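To begin, one chain is listed below as structure tokens, in the form predicted alone.
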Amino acid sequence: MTVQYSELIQPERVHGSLYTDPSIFAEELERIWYRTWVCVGHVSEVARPGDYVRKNVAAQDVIMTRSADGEVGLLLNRCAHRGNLVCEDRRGNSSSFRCPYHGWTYRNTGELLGYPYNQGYGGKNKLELGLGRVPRVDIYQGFVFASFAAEGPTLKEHLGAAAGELDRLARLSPEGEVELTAGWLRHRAKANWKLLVENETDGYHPQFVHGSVFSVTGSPIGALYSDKSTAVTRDLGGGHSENDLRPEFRRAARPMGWFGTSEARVPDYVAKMRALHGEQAEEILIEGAPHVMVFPNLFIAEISVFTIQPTAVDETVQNVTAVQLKGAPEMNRRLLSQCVGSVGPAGMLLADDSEMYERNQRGMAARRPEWLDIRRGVGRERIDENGFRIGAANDETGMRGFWAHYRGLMEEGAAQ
């Protein structure tokens, strides 16, 4: 039966089918995750020729290398013999990979250099077969995104406005780069995909899922979310949405303060900015990171990167790490103790959060009833000065933007 998307995404409701239907995950592989362009992740990962590191585009097993002569790649993890794994380890550094099943062995960028036994095969050179490649791979600010897709729109029509949240990372960093060499965690949730990503710009739950967090800590995010914050839900297109707290910070004009910190704490750091952007350090310090999702996977939460994996229709696994300024050491280990301390295995808001996710999947189990309301704000959004549309910082803006996004992809995958 053809789902029919128009019926089950409205302007301020979604049907519950669309997070538990087995069919219609099935479908979004295909129309999304394996036709627009995913975040994999980060060169800094595959830093020295014959690097390696395995990673995931939803189900697809995926090698990111690093070639001899420099250039990143993405290579499916599958034997062109009879289909086994070539590649074992997590991470590492080797100019090539060896089948263990019948010794089949390829280049680190794909080609086959070589098959056990050969005269099988009539002799040596004998076999056009190689490792999978991802068709289209592209790079932005270091963020490596894959396409599945052989033809499309470019990375960077993909990402569009997003892209200039990923410009405020990485200006940052004294070098102007950013690096994810902390490792990462990998946290599984029974829950959907889309939960996830609807929760990451949704500035109604903090202040209620956090709250204990908050009040333990005295931390100030959850006035950042309240009635009475200046802070906006931004939509920005591509099913991209921020929420952005410059308007907060900016009042407070406290350098460092977006970190809930203060320049006195990190001297060094506060130097090298100023030295390098003179008066426009003063902005950049005072307004701080990004929290922006990038379509359909892409989370950089200030301090934090996630990469959101399907795995089944209700199970998603979260791969997390902390953000790393390059020439910022100082910064760098504060990022990652804050980083590990919000969303590592003891963290408090990464476990607040997921029992939110699967607490979500499992009421939807029951029958009644069948729609999920996106409403909130629908009545006070406005368009911004760059023609974004933009509601209240607690307002579910980035969800009605996400969902307008999914349903064009779905339904333009249908027509093909």
Second form
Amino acid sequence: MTVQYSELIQPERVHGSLYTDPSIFAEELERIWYRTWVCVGHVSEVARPGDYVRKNVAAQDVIMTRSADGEVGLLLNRCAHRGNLVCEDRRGNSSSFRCPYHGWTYRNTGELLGYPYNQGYGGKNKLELGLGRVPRVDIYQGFVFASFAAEGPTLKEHLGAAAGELDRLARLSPEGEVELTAGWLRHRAKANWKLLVENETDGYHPQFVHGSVFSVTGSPIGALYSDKSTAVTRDLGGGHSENDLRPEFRRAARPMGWFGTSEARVPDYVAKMRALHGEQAEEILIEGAPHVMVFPNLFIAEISVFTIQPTAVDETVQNVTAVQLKGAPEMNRRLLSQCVGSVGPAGMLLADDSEMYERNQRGMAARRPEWLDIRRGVGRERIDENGFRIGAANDETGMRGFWAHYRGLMEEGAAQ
Amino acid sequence: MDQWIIASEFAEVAVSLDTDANGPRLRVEDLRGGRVRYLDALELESVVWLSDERVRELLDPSAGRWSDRPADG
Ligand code: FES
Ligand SMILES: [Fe+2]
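What I would like now is the form predicted together with its partner chain, since the data block earlier showed the form predicted alone; can you produce it?
Let us now look at the entire complex, which starts with that chain.
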């Protein structure tokens, strides 16, 4: 029986089975994870020819490589002979990969270089086999995206308005480039991937879930999500959404205020930014970094970058790393330590959130009531000057945008 | 004797400068296979200038250790 997504996804509520039904999960892999654009990593992770890192697109084990001529490519980690994993380490440097099972050897572009005792195959160069390649790879602001569909919207089309948020992150670097070179932590949550996505721009929960952290650290973040806040939640279209805190940051008008630090602590950085941007530097430094969820799996929370990887209907791995700004060593040290403190292994924010996704998943095992409510702020949404739907900072506007896009993808060309 | 280990998940070699002969040479030992090869300055220079195509041929497993023909080295 085909799932009727239009019944399960309604404007103000979504059905619990969307998070628990394995057949829906299987369909999501085909219709979302192996069809649209998914963020895999960043070019700075493979800075030099021969560099490689292992990545995932849902269950697909992917190797991101940089070839001798500098090209970034995505290979599937599966030997063309008998399907063994060609590469085991998380990262390394090698121009070629040798499968441990029977020694077949491949260039890091996927080309088969040879196989032991080649007479069994009639000699050299007799096999037209190579490693699988992800059909489409594209890069935006250094972020590497993969699409398993040979055709479809371009990355630019997929990103739409979310591209501007990646620009906003990159422009914080005195060299205009982000680097994701701090290494990734991998957190496993026993929860459906969509709970993580929804949580990323849910401005309703921080004061409750993170209340203890805010109170010990004296953080002003909680207030940004109060009913008095002028910050907004914006549906950027395409399933992307953001918490736009700029109205509050502009009101405070403190350079680096978004980062909880002051000019005095990062003088070289501020000087470089002023030299580069002139008067516009103030605006850039006041507005800071985005808090954006790029459908379906890239989340940037000001100082941290997350990629979400679904592994089962009720299990998700969340990869996290600190934003590093090229040419800004002072900032980078602070970005790293703040990131570790908030979302590292003992990080307080991520621990809080993980507990919530997992409780959600467990709660949903109970069969009644069947629906999850996403109506918060429906009555007070408005359209901003650029035509985007916005709600208060603690409204569920982003979730509604996510579900509208999700529904479109899940129904598109579906067998009737 | 300073020795460097250059290793990846695919291979592991020990590299050192050998000065026992009349002139210096590079000693390269395959730590998994146990075999040692010495490379003199001219050989090393030639490696630097090898075309990518030739290096690619060297990487073919049937080119040496796992050849159907008796090894030539
Ligand atoms: S499975 Fe890789 S060489 Fe046989
Ligand atoms: Fe949170």
